[in-house]
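Here we start with a single chain on its own, the form predicted on its own, put down as structure tokens.
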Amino acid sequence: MGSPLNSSPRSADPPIQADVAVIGGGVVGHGIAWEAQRSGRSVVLVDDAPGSGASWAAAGMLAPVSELHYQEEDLLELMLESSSLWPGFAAGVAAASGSDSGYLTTPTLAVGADAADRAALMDLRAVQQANGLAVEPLTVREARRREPLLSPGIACALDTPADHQVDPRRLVASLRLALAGAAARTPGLAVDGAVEGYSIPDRAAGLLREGGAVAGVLLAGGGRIRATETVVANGLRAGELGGLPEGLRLPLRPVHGDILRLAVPQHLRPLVTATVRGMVHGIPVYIVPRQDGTVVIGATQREDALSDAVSAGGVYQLLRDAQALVPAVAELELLECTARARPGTPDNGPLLGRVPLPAGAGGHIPGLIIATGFFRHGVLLTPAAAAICRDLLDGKADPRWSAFRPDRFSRPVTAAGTHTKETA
């Protein structure tokens, strides 16, 4: 038996053994770990602060329709696939953990504040309809009948019944319980039934390499995990890992976002029953109701030097624009202001899949799967990422997702170790 999983192993300790090591304890990493565990594999997850990154700040909108952006059709197919998996995924997590992840099938309303916003939303609707997505206009009267606290001055409203939500904080907590429960029953991985029993509270420093294969994880604290398969799912830190394959480029950039949580007083509950995604003078804002009487308002998108510091301008913008759509927001209690960085890629698609061997060698690097760069879609894409990684562990690869191969921004390396000539 390896080192206890509720302490970081020292380099002198024997390595922990597992079928799968998952680097990264956000919602995607936890989802992949749980799916791997459900497939009958032993799993360890490596993160020094699980659930505290982008997953902690995320609003949890499961919105493949509303999140459609121009020229992102490949990403739309993946979002729709993951959306279809969400009911079964949520039910499975609830059954395994005995807890509610906050998954709700309440619809989404898209709302425009002025004539220009209405034109923009109707243009987007044309693209959505061209892709077979259902978005139906409502009169302002109909929208306010459904959501009485909407401003009477809104210019338009559209119903998006297929866009739902989940509470990411509750989801991660449920996944941790599900993983820990199974880990307590796994020989060699049980640690007193503790919630942390499946995880290593340490940061991954690099990949353990043996020949041309990845054989596990090297920990910052000096320990090692030996694993048949290693999944790199640690967001922005993925490109910093030691031992990545030569020539593999993971171009991840931090896109910071401010997000607010507010309590709704009893006399205003429910503030809204559906998620409200608004456009206010060309600037997006959303209001997501939670079951506990709070709402989440978000989210700005900025690429600056503030890191995880909250932007005063961002908080002002969110409150201003949310009040333009739902004036009663001014009466809410501000509970929390949070900022986190989302891991973006040049084409906004994830880096997802196995890494090919050098050009001319054929096949892929044994023991390594990349699953990062989910940008603003991490929560939505968790079930699909988990299923895709499970299939890869089983030796199956779905050609539909080849557009997201993790080496698509890399310079190919020949079997001799030299870079091939780049083409335009």
Contents of the next structure:
2 protein chains.
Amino acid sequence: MGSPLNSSPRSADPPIQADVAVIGGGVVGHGIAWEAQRSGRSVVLVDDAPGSGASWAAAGMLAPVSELHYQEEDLLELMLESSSLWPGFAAGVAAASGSDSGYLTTPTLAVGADAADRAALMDLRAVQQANGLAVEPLTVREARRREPLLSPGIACALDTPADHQVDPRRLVASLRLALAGAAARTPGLAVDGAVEGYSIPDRAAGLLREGGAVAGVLLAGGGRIRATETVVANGLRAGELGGLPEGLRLPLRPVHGDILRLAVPQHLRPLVTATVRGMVHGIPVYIVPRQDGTVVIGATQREDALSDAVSAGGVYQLLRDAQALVPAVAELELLECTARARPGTPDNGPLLGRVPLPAGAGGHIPGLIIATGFFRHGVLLTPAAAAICRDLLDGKADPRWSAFRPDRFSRPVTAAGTHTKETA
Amino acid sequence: MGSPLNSSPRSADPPIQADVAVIGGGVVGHGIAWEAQRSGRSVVLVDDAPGSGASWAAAGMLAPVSELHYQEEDLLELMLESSSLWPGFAAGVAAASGSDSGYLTTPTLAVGADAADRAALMDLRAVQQANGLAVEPLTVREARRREPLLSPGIACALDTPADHQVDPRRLVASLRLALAGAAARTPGLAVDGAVEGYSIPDRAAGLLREGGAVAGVLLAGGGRIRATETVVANGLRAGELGGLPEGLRLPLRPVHGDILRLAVPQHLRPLVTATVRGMVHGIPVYIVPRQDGTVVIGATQREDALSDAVSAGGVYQLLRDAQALVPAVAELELLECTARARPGTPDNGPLLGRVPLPAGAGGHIPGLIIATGFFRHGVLLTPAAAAICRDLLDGKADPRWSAFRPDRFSRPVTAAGTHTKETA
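Show the form predicted in complex with another copy of the chain, please, the one above being the form predicted on its own.
Following is the full complex, with the preceding chain placed first.
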């Protein structure tokens, strides 16, 4: 295109040089890039459409308590760790960007529509309590005193004060401002050849390999990035990269979700003050209120889809179930229907960390960090993922997170790289 | 803006001169403009956003039989007249534009969901038959042999072979091509100062009055059009024009409708071959199949709305009721939710014709034709409206259409114009 905003380096150009290259510009990739940058490293982030994947759809619930599932205690620990990091992370992004990412400590109300939903939520509460999490039953009368537009027909409501929210679209925008601002102010952080000192508007074709190490990124447009460390944070596409360590299996599967954005007419504001997470005849639905008078209603989970097509049946189900909890949803203005795929893994945990070499060889593949497979939890887990990656860059690995090592579904990994499709 | 496509004439410029000025670029305005042009007249069409109003939402059903309502025999005659003009009109537009406006003679199937819906459709059939219209009951088995994806739970189906369809968005595009093409090929038809020889990208502020006559259009951007005849075809905004004859009341009210466009996945094509017009527990819904593998599902009728906001409850209702008739609707891809206002009148008939002067004065306001208030029938009635306006331009008035005279809701009209807001 010729304009600096659209130009991508070509193979004939000298390689771009940075301390850290992050492949993938969703919430997680941006969070890692920003944390790496504020640890004093020069950073480039590679994405041809930043923030347009799962992050574009995400509601932004920061809900370690509500998202607890049986037998996912390792993941709970990571979610609680990240939840504890969120206030500082949000404050840091706000200070660095001079913008508001929509972080709100609004509480969450878990609501069941019928007796079976009530039983399921009370069963979950037993597990939550066994893990030391505060979830307090309210009478329907108490719940409706807090949220007058809740249906009088609900079967139960449980207060979950620790589950909050952020606006993922604003968060990506804030992180981009923070990254650009630091690169502009701090000459050592600005990367030559990157837009705004950090951004590469291109797709990664593969990893640049040198011997057993990863030395950067090969771009689809033909250019190269040389980086001391490369972080693979491109969600579902991580497994498509050339040059991944031979034997490393990243078993990511797309779990599509439909999600709605709606405007609340003035006379119904606020529709709700808390995030309402419902179980309606066994199907989950949530309503997240934003400060601008909109709400987000989500989300379906479909594993049969092939594209980002919005499902008519999914939209119907969301509107039906949200109305069962809050009948006035029928009076809202439907602004947007969106569908995206979440990167799921077999155990619902992320693929996060360095890639160890076989037992005999010791150590790990130099220069490579994997950070993908965050499934439904990418926004919540961003501060933890960013902190864990920064520790890894510093040479520290916290044994608490070894359950998420990215090779846990792989046969032994070797230092050799898989074939990389080089582009001219 | 400076670009020819966006420039509008200013008041300092000499006035644009044309035989006919048409205010309003919906389907009706375009149809009238094209008919006037092909009768050898130079034409300008004034609209700052052609085709973006009710025409943008319309499904394009050409359904005089299904749209029959009790006690609307005058309107039925006009609808049948227009229906008989449609094949020739569509062929003429196709030949003049070299493009396809999506006119299809697919039949219509009226379907009831329950016993009460069946009773209502059979009652309507009695009225249809009394008016000589063919509507034949099918068994559910016969209906499902024609349309295998119809729900086996429907209560009745009636074949309505005379009700067809067109694609209103493609129709507007085709009419614009036809207008531009003729203006380019025929020097006498091209209007100086109009984009493509016929299009004025501006809004009409009022009518240009000279004595008792209408002599053209005052543009919101400050320019003027001098025209021998001016046709007011800007839907709901007709009553807002300055310079309308004193006493002329155009009682238009917005009747908002939500409408959906969806893609049918390959394995479900064709979802239906006929247009399905359902009555589901007393609420109407329709599914119009297009040749490109999409369907249109509509439409709600809401009189409480203030804007083109899409109603969440409306979308829910359409998806619910369409699924009741064709369960596979749940598996479609939701492409678009749109809402627009139809221009309704007290008797559901259009305001169409010249404006007579009081009995003593005789004659009519020179230079003025009104063509608005087409409510749910604008697309169907376009060929008739165009033919009636062409006859009026030729000095002929068909007494069959006097029931639609535009002053029928007015106190006596005088030749004086109401105040026009002039803009600098």
